[in-house]
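Just the one chain here, laid out as structure tokens, in the form predicted on its own.
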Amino acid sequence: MAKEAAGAGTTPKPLHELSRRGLARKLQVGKVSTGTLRYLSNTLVGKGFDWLLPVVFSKSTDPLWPDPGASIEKRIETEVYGESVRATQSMIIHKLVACSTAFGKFFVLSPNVRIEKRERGATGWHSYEFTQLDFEVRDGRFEHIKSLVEELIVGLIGELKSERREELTSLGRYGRLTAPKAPFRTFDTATLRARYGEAWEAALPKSISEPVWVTNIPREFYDFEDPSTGKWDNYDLFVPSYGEILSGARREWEYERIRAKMERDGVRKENYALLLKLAKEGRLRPSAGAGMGVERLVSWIVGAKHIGEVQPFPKVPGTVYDL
């Protein structure tokens, strides 16, 4: 049997094989995961956000490629009415037709159904369904995010050690989680290349203390890439001992530069045929955003030892629970 505070390489228990302690420990989790999600939503809500509902199926969604750090077994299809439709790996395309047809800025918790490959499973940090917090913004640039999301994170933590207090004693992380100090230090990817070589999304959470941006990661076709320099203007969020929580960028808009993207990286273009015809009609907008995985947030501010013990019904990669 797993051990209830799970780590790489052990499944986390489902809720009816927990001990009394191992129930108590659950609940505690839940009420500062309540907390984030409370503060969250209040915060972008009082920012001006619209708050939008999630899309479960859809005949687009994001094709995962040629995103490196992509590790997908299968894709979930369906029919729906005679018509394919597959589970939503995330609503990126969604949001840039959101945010330029009707929405200017906007936020949604939106369910994630990834397919990870099984040996993920050993890592902690991987699950096959899980909830982002996305939005994005018209107009917008990674200066606009960067500020945003630092004030979420600072605020959040302050926030989280004044109203559950006794939930992060309990869990032993009161006197370990800080506040971090904005503004987070920037490192190109070619920086860290040359640092760490190729393994340096492992190598970078073990040698920083405070959150930090990574900017500059060749990615798919929907992240704008700069055609005079080569670089891509992306930014991922890592944070210390763990990893990636937040993936975002500013988008591309132009239909000849998508369309050119999606045919250089293989991508079926009919999985997109509303998004180009919206792109040809010159009915995109400019703009840019992120999803944050809400449960590697939680995780972090908690300490778990593996992103199961977050999640009331674990979610983890090879392991098919009954619930």
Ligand code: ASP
Second form
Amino acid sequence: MAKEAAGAGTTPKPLHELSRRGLARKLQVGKVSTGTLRYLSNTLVGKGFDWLLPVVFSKSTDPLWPDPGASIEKRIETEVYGESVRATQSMIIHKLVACSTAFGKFFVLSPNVRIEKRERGATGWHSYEFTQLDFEVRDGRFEHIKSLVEELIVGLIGELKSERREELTSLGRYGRLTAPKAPFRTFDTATLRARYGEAWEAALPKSISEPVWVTNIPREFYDFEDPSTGKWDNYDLFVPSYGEILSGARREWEYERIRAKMERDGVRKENYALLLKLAKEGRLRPSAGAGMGVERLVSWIVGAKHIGEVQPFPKVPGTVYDL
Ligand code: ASP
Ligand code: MG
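What's the form predicted in complex with the named molecule like, now that we've got the form predicted on its own?
Below: every chain and molecule of the assembly, starting with the one above.
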């Protein structure tokens, strides 16, 4: 829906160009967003997760490659103190290192800079700066992450329907939004390809009325690929009418496998020197985790036509705003 609902004339306006009605709506969305962040962070802290702060520039960041869904026009690389650094595309490398060393389970609300191709401005579902609720659990497996995420989503919708009833009602969402029932169904990409063909990602959200999991998605080296079956032990969460709001995986941690996958994929090993060194020394530990797109989650909850509507300062691909 996001895809068709957006389009010419609907590109979100910046704050100073909104009508009084537009500003009131922005504030209502902001209240739902605040309730969302409070619920998710409180729940995770209550479960013993540590709350880490994000970083912006590092030598290593997520390659976002190979990922058939990625469409990056430009990667931000710059130089500080004579060394080249990259703007965070995701904190996956930091997560692997933090989880293998000091922090057994943690989350971080991390700004991700992904300069998407400009045509993605029209999808209503992409933004070139967004915030990811990124978390990782040492020795975790899909079943742990699955039940954690389901508990978070079901609890969140219940909480917002009681705590943000007024805002959801005036946004026209109160009646339509119902807390989903766990466990959510899980589909293998092989099944989805057989059913919908290569365009399964666009078809799936239109054919579901509850969130569903998708597993076995070929992509970056850090997601675990089972050598005996060739299947990927990773998972995305899709919500009805919209699409993917969370991606995650059980991780690779063994040096030889990470090295071979980087070579196979043409990923520049020199950009991952520390990760490779730790892996070689046997210092990476098995883990699993995921990253949830906060603005996508809120877009679904409030029924936004364009993801930029839920950002105080929209970052729509192809458009550079003053702020
Ligand atoms: N942060 C990762 C990403 O953006 C998600 C994950 O934990 O795998 O792809
Ligand atoms: Mg990823």
